[in-house]
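Take a look at this single chain, the form predicted on its own, given in structure tokens.
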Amino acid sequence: MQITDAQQIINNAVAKLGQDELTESALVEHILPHFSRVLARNDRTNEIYLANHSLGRPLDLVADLIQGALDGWYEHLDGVWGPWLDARDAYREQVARLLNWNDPKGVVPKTSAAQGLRAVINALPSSTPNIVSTRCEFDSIDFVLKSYAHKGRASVTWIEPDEADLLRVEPIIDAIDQSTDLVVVSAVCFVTGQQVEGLDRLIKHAHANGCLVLLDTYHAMGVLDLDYLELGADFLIGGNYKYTRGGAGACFLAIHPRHLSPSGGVPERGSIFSIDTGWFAKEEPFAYKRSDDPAYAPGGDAWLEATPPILTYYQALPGIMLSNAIGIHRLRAYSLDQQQHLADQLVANGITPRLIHHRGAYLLVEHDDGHQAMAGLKDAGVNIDARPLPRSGRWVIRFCPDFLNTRDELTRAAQRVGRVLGSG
């Protein structure tokens, strides 16, 4: 199967939904049949999957597209590189569309969000940058920053959440001054699902102090309908593992146009340019020219690295194309409705969920022992996960409905949760 064929199949299915708000009946009729392989697992296991905030569930088209990429390799050998690079560019275009990013070339494929963070830190003019970040960042981001600090390659100021384990922008703003080089912060916190408010004020303050901002969009991308270009962060990192169903390794770094050279060439010393690089970032990668100074490709291509992991793009494209075709605003409205239904059903079964007012795609249930709760719920046929809160250390179980979950499933899940956790 070709990428254009997959896009047409998705467009045809989504067109049948109409232009109005999403309904369960329409989704079941027109969209769920394209997930037949993963949904067949429901019947085999009697499991209700509510870990959609962790690993997203793939379309059937994923296998078809990957097989098409392999078929081209078998048939054309090195002649397949044209279609393979077209797939990479299609991935960049789809991510740019989801982010409201006006330059697809400013979206640089990475195999992890952490890889994007390292590329940015290593691109800064200072060899030991002053970085402000928070205790609410994902483990990889947290670990990378601590590793740089431990090696003496960065100085990191850590901002704590408040007593409710929520992140406020005011302490981050207060920590930024003219000595700060970079702020690293999430749009949605990975443990609580809290949408961080006031990012526009934070970014404006950072820029007024000559500081750059890197925004982690992993739990916001495909969930919140944000115009990231208007928001104005210098760099975005994120990936398709979760809400856009792209699987492992399908991530990106997006660079604001203000930091991209339209002409390429040899960068000025002291400027922002990537040293996490490879031959695909060269000005003329297939000319095999060599000079004493590195001549970079123009725009975002200057942030590419070496030979890319091609199959990742085929793997990620169906999910992100589906999200774009349906529209994030419609997916968001449907998600909030599902979350409220699940919350109401949990209450009806003796469980009090924590609904953060400004949140991403999931709700929480607090518990003293997250490991015990996870084990009990999975034994009962509810697939979820749990994480410790960054400040209090108390565990929260994360429940993420998805449009593949019917209301009946959510009702049955709440009943099972009540039986397992009702006495806790």
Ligand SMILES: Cc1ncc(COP(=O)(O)O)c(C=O)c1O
Given for the second form:
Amino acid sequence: MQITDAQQIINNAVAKLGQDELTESALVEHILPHFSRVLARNDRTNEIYLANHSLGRPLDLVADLIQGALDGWYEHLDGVWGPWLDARDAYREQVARLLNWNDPKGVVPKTSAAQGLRAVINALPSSTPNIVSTRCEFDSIDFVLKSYAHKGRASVTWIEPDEADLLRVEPIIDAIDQSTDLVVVSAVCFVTGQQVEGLDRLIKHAHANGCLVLLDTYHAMGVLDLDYLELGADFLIGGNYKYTRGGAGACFLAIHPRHLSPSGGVPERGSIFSIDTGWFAKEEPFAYKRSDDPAYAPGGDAWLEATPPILTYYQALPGIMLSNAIGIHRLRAYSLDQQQHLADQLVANGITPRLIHHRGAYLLVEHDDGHQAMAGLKDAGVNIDARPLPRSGRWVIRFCPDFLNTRDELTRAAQRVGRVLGSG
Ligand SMILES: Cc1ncc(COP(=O)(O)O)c(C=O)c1O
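The block above covers the form predicted on its own; next, return the form predicted together with the named molecule.
Next comes the full complex, and the chain you just saw is listed first.
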């Protein structure tokens, strides 16, 4: 199967949903049949999958598209490079659409968010940048920053969340001064699902101090209908294996147009340019010309690296295309509705969930022993996960419905949770 065929199938299915808000009956009739492989699991097992914030469930089209990419290789050998690179560009275009990013070339494929972060730190003019970050960042980001600090390649100021384990922008703003080079912060915190409020103020303050901002969008993209370009962060990192159902390795770094050179060429020393690089970032890579100084491609291509992994694009495209075709605003409204239903059912079963007012796609139940809770719930047929809170250390179990979960499933899940975690 070709990408254009997959897009057509998705467009046809989504057209049948109509233009209005999503309903369970329309999703079941028109969209769920495209998930037949993963949903067949529901008949074979007793499990209700609520770990959609962790690893999203794939469309059937994923296998078809990957098979198509391989068929092209068998059939056309080196003639397959054209379609393979078109797949890369389609991936950049779909991610750009998801982020409301005006320029698909400003989206650079990466295999992890950490890879995007390292590219940005290495691109900064200072070889020992001052970075402000928070205790609420995902482990990969936390670990990269600590490794740079340990090697003497960065100095990091860490901001704590408040007593309720919520991240406030004011302490981040207070930590920024003229010596700060970069702020690294999540749009939605991975443990609590809290949507960080006031990012626009934070970004304005950082810029007024000559400091850049990198936003980790992992738990926001495909969930919140944000205009990231308007928000104005200098760099976004994120990946598609959660809400956009793209599987592992399909990540990206997006670079704000203000940091892209329309003409390319040899960058000025002391400017921001990527040294996590390779021949795909060269001006005219297929001309095989060499010069003493590195001459970069124009625009976002200057941030590309070497020969890219190709199959990841085919793997990721169906999920992102589906999210874009349905529209994030409709997915968001449906998700909030499902979360509310699950919360009500938990309460009806004696469990008090924690519903953070500004949140992403999941809700929380606090617990003293996350491992025990996870094991008990797994045994009872509820697939969730749990993480320790960054400040209090108490555990929160994360429950994330998605549109493959019916209301009936959520009701049954809440009954099981009540039996496992309830006091009675
Ligand atoms: C907020 C956030 N950032 C990044 C990642 C993944 O990081 P990486 O792609 O470096 O493994 C995750 C994964 O759960 C995450 O939740």
